[in-house]
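Shown here is one chain on its own, the form predicted on its own, set out as structure tokens.
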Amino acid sequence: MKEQNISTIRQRQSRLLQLMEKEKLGTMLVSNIHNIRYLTGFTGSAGLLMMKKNASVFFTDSRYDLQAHQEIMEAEVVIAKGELLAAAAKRLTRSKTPLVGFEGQSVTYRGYQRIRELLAGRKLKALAGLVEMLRIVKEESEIETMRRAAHVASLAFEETLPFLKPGVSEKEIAAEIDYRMRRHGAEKTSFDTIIAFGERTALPHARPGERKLRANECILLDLGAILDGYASDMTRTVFLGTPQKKLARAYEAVLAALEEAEKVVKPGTACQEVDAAARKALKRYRLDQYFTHSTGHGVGLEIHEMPRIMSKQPQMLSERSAITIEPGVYLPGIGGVRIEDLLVVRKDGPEILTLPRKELLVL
């Protein structure tokens, strides 16, 4: 197993080095902790990776001495006594690399100033999404981990349904879901679990509060589990008692939008085409103006990754990318409906990882 992991890490680093060569980079500083995990296997929360051909070096502090030496693959481990960036800069003095890349999206302005100070005389190049582009296409081992994470979330959802009774609060249901995901093996939640009742379901990212559930109300549950570093994401809307006619119609429209969008998911389809399919379905119901966010996003080591499933996004879907499809309709003062699947792009049609039923569910 260790040899298999080393081979995977070696291949990832090799692909990054090829991209670096295209950018004419001799050295790249990787500071995004998710990218560091992807490239080395390190699961800690503090580190800096200096990527160079045949000479990658990982810098961390003494808290992670043992962990780094146990986990890091395909890189030298340096335990820095002070600032990690200063330690990396000192190591760079041994190199004649004229152009150094860094992750512009992960560095604050103050951090950029510090890089300029420590690497004075070197040319710097801010890079956006270089490692993230590699992470779009998942290995089958990553997909299997996400499949298990989705299963954990699905189990927690199903087991929580019996608790949805009049008088229970949004906070209580959120806590129940989080507890059950943990019991089934989740390291933590993918994000703060979203639970909303009644008219509050019209808030796409409602925070669970003290609101009590009443009869004949809609319930929105948006949840995800992280397992072995990989996230899952799902949303279901269910009803306690008879749904209002407007919400029942909204549910029909959102389910149609989800199914139409999933039909066009395949390698080579532009992200904007998937988004357009969902909006076209909602437009048939004259509800498209109540869909106020993008249709989906990539998922992996982070809950929001590339690609973005949205309008004016020409990026093509890649085989083995993991994405969500999550159309919604939000009617102010009445309530909202969202249904979200996590799926893997396959040439013969998407593999849907989210298990719970999507047909309208009345409790």
Second form
Number of protein chains: 2
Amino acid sequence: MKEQNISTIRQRQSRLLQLMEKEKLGTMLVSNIHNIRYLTGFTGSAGLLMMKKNASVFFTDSRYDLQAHQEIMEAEVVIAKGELLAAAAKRLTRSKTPLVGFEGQSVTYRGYQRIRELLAGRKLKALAGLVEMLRIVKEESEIETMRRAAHVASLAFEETLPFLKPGVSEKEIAAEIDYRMRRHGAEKTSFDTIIAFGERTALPHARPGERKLRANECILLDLGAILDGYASDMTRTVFLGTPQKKLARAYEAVLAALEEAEKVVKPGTACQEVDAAARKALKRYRLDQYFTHSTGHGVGLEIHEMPRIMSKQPQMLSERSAITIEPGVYLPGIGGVRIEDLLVVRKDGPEILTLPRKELLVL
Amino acid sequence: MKEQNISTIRQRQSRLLQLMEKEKLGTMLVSNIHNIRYLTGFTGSAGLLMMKKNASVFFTDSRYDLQAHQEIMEAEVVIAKGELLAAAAKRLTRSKTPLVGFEGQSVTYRGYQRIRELLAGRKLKALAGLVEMLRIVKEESEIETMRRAAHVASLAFEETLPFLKPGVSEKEIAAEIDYRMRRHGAEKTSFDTIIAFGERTALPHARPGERKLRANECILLDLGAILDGYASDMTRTVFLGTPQKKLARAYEAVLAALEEAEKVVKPGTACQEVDAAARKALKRYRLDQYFTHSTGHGVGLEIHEMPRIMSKQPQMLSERSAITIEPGVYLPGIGGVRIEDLLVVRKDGPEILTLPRKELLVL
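Could you give the coordinates for the form predicted together with a further copy of the same chain, as opposed to the form predicted on its own above?
Then the entire complex follows, led off by the chain already shown.
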């Protein structure tokens, strides 16, 4: 099944080849598996792509023989016996390419040593996110897939709300949500679903445990589905019974932060401005010191991609970028509130992919 | 919750410090998150451990403030603002340690560059699997956890068999299995569950898709649960209706390969001998050329650990190692059979943790 048509793949590769030319790279070794998928359509989990104008080669092992031949577009397929890098190096000896690039953020130090050994005599250049840069701006077909991924997560969230009764455990809720995402077509979850009850909602990265839900407690649900390779990400905080005053106020503040941050989202806005808008809203409530993480991140083939929505990030938002905005307030010993939307940057303001309502929900 | 008691953690650290002494390392930066958990009890997903005799320090970010203070044993906890490595480097300036080790298999090339920048003037040494080496031999408490993890997977497998009816999809079966593992207490799956029907069982790494089960087909299920951080791994191949002759014969061969490989498992057996025993059995059936991957791997905090059970691996098995044995035969266009046990190396032969029966099962 070719999920992207060949013209899309060609376009992506030609954009990368342009960037490579700017860097004076004859050849680039692509080892990040998401980048490989982006550039070739390959959905397996092991491979190495040697990008080279009109002569790209994809190396994988025998487990992926059939799959690689079915999926790979715009690259020759080589099934290597043994180390993929050795096969690539052997192939490179035929070529006179002066400078070889590799992905410094994906390759391990040990991997780098092997590249140095196997490509002895060649000039090497560590690259920082060349393909990742291309991936920031999504094609409409990618956005449509992400829309579906967000829909699946939204559905699973709604379907799980009736399970939130006193006595149920965090782990049980996580299992229900994940099961429902899968039943709606998710390949898997985007990350380990976060479910926290009561005072544990004050831990931004709580792992679901045996903690049981009690009456009048806060419930935080952070989840995402992967569909056709693309991730979604959403968070809602709901209440079983009347929320404590402090948490109700935190909810109001966080919702304001989310809405005000979303208002400034458009092409050309600096990431740090989006972050600042969220923090400014929290400051009005004097709760900004309880917002201890960044405001958001890009999403796509990976759950965390560029751009980063945080302070000191002057990078400007691009049209058709997919990002999260997820302000939170965490009151130690009391509880926390986080509300997170996945959205697409559009000319006239964001297209919000996350469906469930954001008004305070008392179950 | 301190899942390992302090004396276990102390023992692990002191064994590592001995290895470090041999390498003349005053300090070691541990960045692999599984190694950090092994050495400190920390179950979060971000941190950096600076190992140093009587002065180990664990660095993490504010998201893990509370959790780190609750979990970390035998190390000082520092909540860093910004880059963890920068915080560690700052701390190191106080020390006269001559040689600093880092994990060459975990740190990216970019991470290595940062280490070089931040620790300018220090001698660095890339280490290959120092902590991983310690992790090969399991403590009885680790084995008990893995026994439970294998039990959870076994239960989920048995409970899912009744769903294997004509018309069900691979994805649906994967969702059922994963849900049942979670309901039995799994934190998550050890890896993306592999479910393949019919001719797709010939792909050793098939990803569950929309393919629907038909009468008289082969079904391959490869699954594992993570419990308290420890993974399990198992594969069974079952048949809906009478198997094709070629597949029935492949089943007989693969079962013989598994049993004969398990027979040679004991402390002191070379990994390559276990591999050879499996291949020898397949050769009797003239099916050895269809066994296209390695025979097994270590399991523990990670689904793939040392040792590797494959040819040209003279490394000897240690008592209390946990490994898989998973021979397979893949007949292109027809189907494949794989049977996999998770077992512990014991003096008097392996303790097999995987429970479901291995005789050919016709549903």
